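As structure tokens, one chain now follows by itself in the form predicted on its own.
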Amino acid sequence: MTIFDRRNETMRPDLVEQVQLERLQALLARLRRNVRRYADIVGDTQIDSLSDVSRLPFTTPDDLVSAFPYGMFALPLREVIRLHSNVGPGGKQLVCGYTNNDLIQWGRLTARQLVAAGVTSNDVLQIGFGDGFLAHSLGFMLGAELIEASVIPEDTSHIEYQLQVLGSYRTTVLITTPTNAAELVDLLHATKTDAQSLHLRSVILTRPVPAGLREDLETGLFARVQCCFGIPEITNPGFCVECEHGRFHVNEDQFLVEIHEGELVVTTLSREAMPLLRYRTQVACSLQRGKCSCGRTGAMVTPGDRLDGQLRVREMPLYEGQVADVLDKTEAAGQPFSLEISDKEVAISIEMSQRLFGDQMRLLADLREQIRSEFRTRLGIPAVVRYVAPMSSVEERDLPGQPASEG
């Protein structure tokens, strides 16, 4: 049984409830005093037991968008030492702030996951996510350095270089995305490299994956695979711990979790800079309580699909509305288009028109490159651009609300 914070991870359920209630009551007092948005809606509501939490209002991602940038902060900006941006509804920007104590706690929560994966001070950790995962990288670095493991923060999308580092530095633990891990497996096969020639023994993924993919990655990399589950606005990594039995245990000394109409709802109990009350995560989830043979007592969650239409392209979050926003920044603004989204790329089919390509003699290659560049710069994802004849009917378009083609 490998546990980093035995006192909190194995706390008796009755003591967990006592800690949660005390911290929730303190949280409400801070929100009334320091966050106007909460003060207006919480009022004088009193919480005498955890069952009273249903009397409190929800917080939604739209609330975070409308409060951008600092409207949800519970402390003056001078006390917030780090800011991270996240993607909210429709691709709108959210911001999360952290005090020094928040970062210390984040490191301790991440260390729980790393130790559960068997990481020790003797390990060499390689962090290889690719573009767009700086917050994840920093979170894992905090936890790894707390354990005093050696860390290689080589956050590059150059897969051949990642493999080279794995061999040269004798990496024992790889922290990466499922997509990146699968590409490493493909590269090993393509270069006829024996995975057993590496020193890798453990792979930690940024999100849960199906059992079949986990088995393929374990076979291809000849290493044990464990997964994380978290919400960027709450914390990721550090929200819960996957134990050796594949169960996700919530760190309940820090988070109060509920399931409302099949959706995961989370209250942050100790966060200083930006505490969240009953935050609707937009993630389908089920919750179980009971004894686990790993020794942890935290509630066990089984995450499901997103409920807000958020997609994932090369692990980057994407909403369909973002595509139209990006095209509006190019010469193709206003043109009807259709969209195909896979886990590796976005394919956009843009209608040809006299306005766009006729009198002005615009070069198709230049426009294609302009669109691809905008997608890389603004969204961090690859795009394939095709030109097609005008569509015969509006039903052929994947996105509603696009201008109809003029006959």
Second form
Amino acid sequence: MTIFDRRNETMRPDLVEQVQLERLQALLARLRRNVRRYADIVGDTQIDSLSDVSRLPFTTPDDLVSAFPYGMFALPLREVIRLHSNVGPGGKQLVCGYTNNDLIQWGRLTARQLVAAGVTSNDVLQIGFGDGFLAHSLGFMLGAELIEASVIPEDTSHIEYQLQVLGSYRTTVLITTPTNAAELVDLLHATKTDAQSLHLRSVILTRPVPAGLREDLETGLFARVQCCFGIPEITNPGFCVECEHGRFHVNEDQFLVEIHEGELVVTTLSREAMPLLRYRTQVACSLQRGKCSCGRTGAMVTPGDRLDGQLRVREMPLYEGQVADVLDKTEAAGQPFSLEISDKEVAISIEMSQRLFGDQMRLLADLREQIRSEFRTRLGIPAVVRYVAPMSSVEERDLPGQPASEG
Amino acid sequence: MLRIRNLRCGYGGLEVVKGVSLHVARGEIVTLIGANGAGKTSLLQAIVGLLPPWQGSVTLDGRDSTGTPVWRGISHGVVLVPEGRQIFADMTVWDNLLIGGYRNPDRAVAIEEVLEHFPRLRDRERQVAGTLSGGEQQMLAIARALVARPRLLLLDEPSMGLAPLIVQAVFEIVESLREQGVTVFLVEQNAVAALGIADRGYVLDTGEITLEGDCADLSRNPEVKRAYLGKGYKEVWE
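Could the form predicted in complex with the partner chain be given as well, to go with the form predicted on its own?
After this comes the whole thing, all chains and molecules, with the earlier chain placed first.
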């Protein structure tokens, strides 16, 4: 496999250290001058070596929430040309800003991943993630356009149409979510379509998947599968490059990574609009250094689970607290409920009460529809609603709870 | 080739360079831009040993050269073209070049080679240097440094006091040094000209590096545009 940016991706470790120190010192100087929040907490701390970074304060997702919308920006808003929203702790909104240079750099970093996956200017790329992934797909667009591949940005809401595009446009590289890729495999089976009849060479997934699922997708789509790993507040895609040996090499010319009590902590070294110092990513991670036969010298990370209780339903991030917030917008506000959250849907069991109970079944059906609609529009995820007997009455009778109605 | 880490220096109790780290790789042209009084010249003087560093290290090809005297630095291949040319005004062009090659036993050959790239100086080799134009004097200062066959050439504001067209001519010469295998560290106030020819750049502001990167990226950076490229804004509404 080829390497897009040989100078930076294969930089000698001693030079990486020099470049990181230079960029960290320059970053601190900018933060002191341009971001009041950092100026107060960084003070006069001097960094003489990378090990001194431990003397600097952390930045947490809560800091970004409290600085909403522009409190973390290091440049005036007129110099920020793009604003992306992300889901922060408890589902609260975060804003990430980008300058022209930030977007160009994002494209370059994404191009590193695409080239590592074998993408060239001869490829036809189909990018389709579905609702809520616009920022993600824009990153891939920037990288793909830099490589001068032919890009088809597609909406994944119609999986059959997506398959049709795969066939008729002779797509060679598909960039999508694991959920969508699995659905495509199912559709190929259902329609008895031979995956080899497609022209797919490579599938790039938006997040790491277990080895078993990767093999299933490779077999099902008859294409090589490669994964991305990134943090939306840092850069996603573009934080690291998965090489042909399945190792995630951090782009260390741009990001300084540490592991603090098992958590990945990242400092953005060159970002202009919204640099982040020692950002606690809330992702469990391990870090290895050493040689990789792919030639890249960047530290290798192995991402693990989220540490902040963030769940994923149909690829959309979800915090349990968001469920109560959405229910509060419906007639079921204040009703006791329990949850079962899977990769595919949120199953909500709402306890019945005198207030909800009436002589018309239609009212409960309308409420169920209202809740489904609110989940779809506010969180972008499907919800299944069940009505169950109140737990207090169940306990009194010492009987297991039985659903009153299946959703 | 050149690596500087956490360099601090100053005058008396006044710290002028406040913990600067930078590097220049072999064959690169790297520029350091900054306003008047940012500490650019002091940093250069600390690199060549004219100003004793308070802290930090200067490494040349992996060898620690922190605080090395100037004369030893020259024999290691580091030559400074100082601010304001500093040619010997009463001597001829040829004699200035001879002094540049003082430590080079092959100076006659070196002078001939250098003059190949400076035809205007060849035409004036017997002329007294003080009678040259500002641009020609700057070319002479660069040529004099090249006679020492430097591996690393440090240029301190070569555009100072020159008309824009002459600046362009001088910078074309600097750019051509890349092809001759000379590594260049160019300290400049003229950001447009410097970013136009260099590979990478650093921005020095009141003794600290605040930005670094490829020159194309730096030219697009909003802070550089605002401070150095004359792209100000009339309205501020934030």
